[in-house]
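First, one chain by itself: the form predicted on its own, in structure tokens.
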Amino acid sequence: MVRSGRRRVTLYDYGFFSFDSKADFLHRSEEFWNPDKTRFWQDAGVDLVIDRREGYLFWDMAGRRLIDLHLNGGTYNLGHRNPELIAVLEQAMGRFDIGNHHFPALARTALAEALVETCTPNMRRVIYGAGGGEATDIAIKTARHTRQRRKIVSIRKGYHGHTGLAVAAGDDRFSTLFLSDRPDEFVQVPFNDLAAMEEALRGGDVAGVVIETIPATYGFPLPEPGYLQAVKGLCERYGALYIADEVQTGLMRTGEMWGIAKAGIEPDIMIVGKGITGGMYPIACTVVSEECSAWLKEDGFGHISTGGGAELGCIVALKVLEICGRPEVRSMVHYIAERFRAGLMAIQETYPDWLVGIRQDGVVMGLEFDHPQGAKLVMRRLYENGVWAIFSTLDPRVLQFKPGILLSPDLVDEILDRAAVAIGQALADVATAPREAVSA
């Protein structure tokens, strides 16, 4: 706030709220909010706090105009505030609120047909949430009443959600801070080990196997050639119910519209989030066979979410699916794949001895660097050169590097311009500080 003459001016005024500075800001989230993640960026090197909005751009509080490459996870897979979205949450809001989730609702019942249609031939319901981790519980309960068994079996470092169920069939990173590691009841697996899996399965006591169908906490390592196949296989064998958590790799990020059917498998349950939002209202969906929509009739009101499937929400997700299924997206996600991996390939062979990985799966793409934080040092320097791409927290030596599926062409050479600067100058920053020193 500053005087002019006797008025006070507010300087950052949103019509709804308003702060001084953004150090007023800053001070206002640490204290009401989040201290310790709002403290975290801070000492990260990182002063970001996202204003304005568009596209695959955002604007820091300050002005400064950054090209979004974490997109929250995939849910501005469209970009932001995509205007055929605005659109149509505009066009629902004249009819549509939240509905009632006692009752059959028209949008919930719309949405659930055409999200049907798009996935694998024994998928025949959905039951909704209003977030990824929602519906991961879902599909831990639903595979728990179809098989009358509680073991879970799930990857080592997979993340799959912060609620109940969900954390506990995460990382121990989050699980163990609320008491919900489980070991009796949630068994953990390291990726591409059928060894292992087979193990943990071979007991025939486990209820179903909750898998991304590429990690992305963890960096998005890439299923070895044939792994999800076998992973099938052993479910099978051994009476699991093989559960697909597309949150991040589905809706045609894989250049697919669900990356587990392009591996070719017909999951038992499979999990939607992030992306079907389209950044704009808040669902999740759980996609379920027959045989696992066996409690819908038996007891309908088994679970309850007042926010989950949100007629809203379920308008604007219908409009998500249908672009998303276009021809034209399928074929600019193959085209923008394309051009990013001759790209990062051109940078690779710069810095071979810095830039040591490419993972990439459609626009799905993990950059390992030779530093056990070297992500973390090219987040900096990235956010320093006008691009946000995020460390991967259960493994910071692979940046997630998440581009959008309507990206323009010119937009993607700018950033593979202004990411072979960023991880130049990361390099030398690792050749000038010792490598316990990047710490954040």
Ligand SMILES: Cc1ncc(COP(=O)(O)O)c(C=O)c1O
Contents of the next structure:
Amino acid sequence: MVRSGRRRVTLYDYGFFSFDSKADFLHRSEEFWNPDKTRFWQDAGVDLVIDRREGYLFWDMAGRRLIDLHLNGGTYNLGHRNPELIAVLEQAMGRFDIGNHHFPALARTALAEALVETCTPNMRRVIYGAGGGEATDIAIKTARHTRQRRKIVSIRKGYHGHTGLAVAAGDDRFSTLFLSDRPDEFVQVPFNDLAAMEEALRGGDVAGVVIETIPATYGFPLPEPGYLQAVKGLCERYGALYIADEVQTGLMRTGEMWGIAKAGIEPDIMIVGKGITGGMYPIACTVVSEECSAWLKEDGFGHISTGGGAELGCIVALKVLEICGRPEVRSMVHYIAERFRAGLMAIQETYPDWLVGIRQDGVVMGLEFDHPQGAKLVMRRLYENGVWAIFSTLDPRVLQFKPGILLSPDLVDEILDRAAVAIGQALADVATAPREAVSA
Ligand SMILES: Cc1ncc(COP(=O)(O)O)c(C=O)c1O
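Having displayed the form predicted on its own, please output the structure of the form predicted in complex with the ligand.
Whole complex next, starting from this chain.
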């Protein structure tokens, strides 16, 4: 056992490590992990250190119970430590490990086949990464190889991860820090702006358009009717590939397995991450069409990742797909979505000038408040009221409201009750709240 505290009396003994107090832990977090991130949350009034976790609940290390409406971006779509996923992982560990990425692998192939079956009919193969950023990098590399063009178009305030190509395709907020903003190769256009998209594609030199079906970090603005379909049409006209980032809209969160298929679009490439392994053993997937498989036939060693598609993760992912595909889960998502829609609209009736927008597609939801920092105020009050939901980094007016797909009706009602209180309290905070830009 590694002892982190210097004194003998240890109040927080986790078996694997221990801390004298929450303050002692936070001090060490700043010291040895990430000073800015640790301090940011303390300054935002969220002194959360996640300890025990179960289903859609977790407990702060000081013991406070919170309902998770953040789900780490959908990672815990099926709840924290889902018992079926734990059972499958424990069983898998009796025979498998991460495997050897150089060889044909049993679990990777089994998952690839199962995943392809859930996608639009044009999808053929799966390339694996360890996280969504890597899966985005794979998607961009694949598009470039397929089209033999360098340029990538993405959405302003889109988010695809922090790896090399993914961060370059994302918003300036993250690309400039590490000098990854490359306007010659990565062009960004506003969401829902077809004229700008056509302008970017018109030159016929774009390899692919990478786009979240509903941009999460931007606060889930919904695509205008026909927008995504028109983008797909423009891609076809100008020879660019359509890369659908389904990291936050896949796995039944819109009430269908994949948000992009619900929109009636066959993407050329699709990115899957987070929830695909329920937070138990991370992997991410890039699903590609036959045309986009060319490099896999020409040079299969073109992308190498030791932990990418770890076989233990693949086995968990098979179970996730099976759970998401159950008819009763599908009807539950629709039921939960409807219950939230009605409940949130009732709250909006009480505060029509404060809660000015409810964005919703299934359980993908963003709540828009009438203040530049509105979602941060609500986030803080929700936290005090036992609910954890996070503001949208690239639009802090909007609260990301992300319930899991297996929520019980009782918990839905509890969330709505607590949200009604917190939203009212946050409105009273507006008068004294700073309006400056957010730094997260
Ligand atoms: C839409 C989207 N794509 C990609 C990613 C990157 O995933 P990861 O953090 O696993 O690299 C994220 C992460 O938040 C995301 O929300």
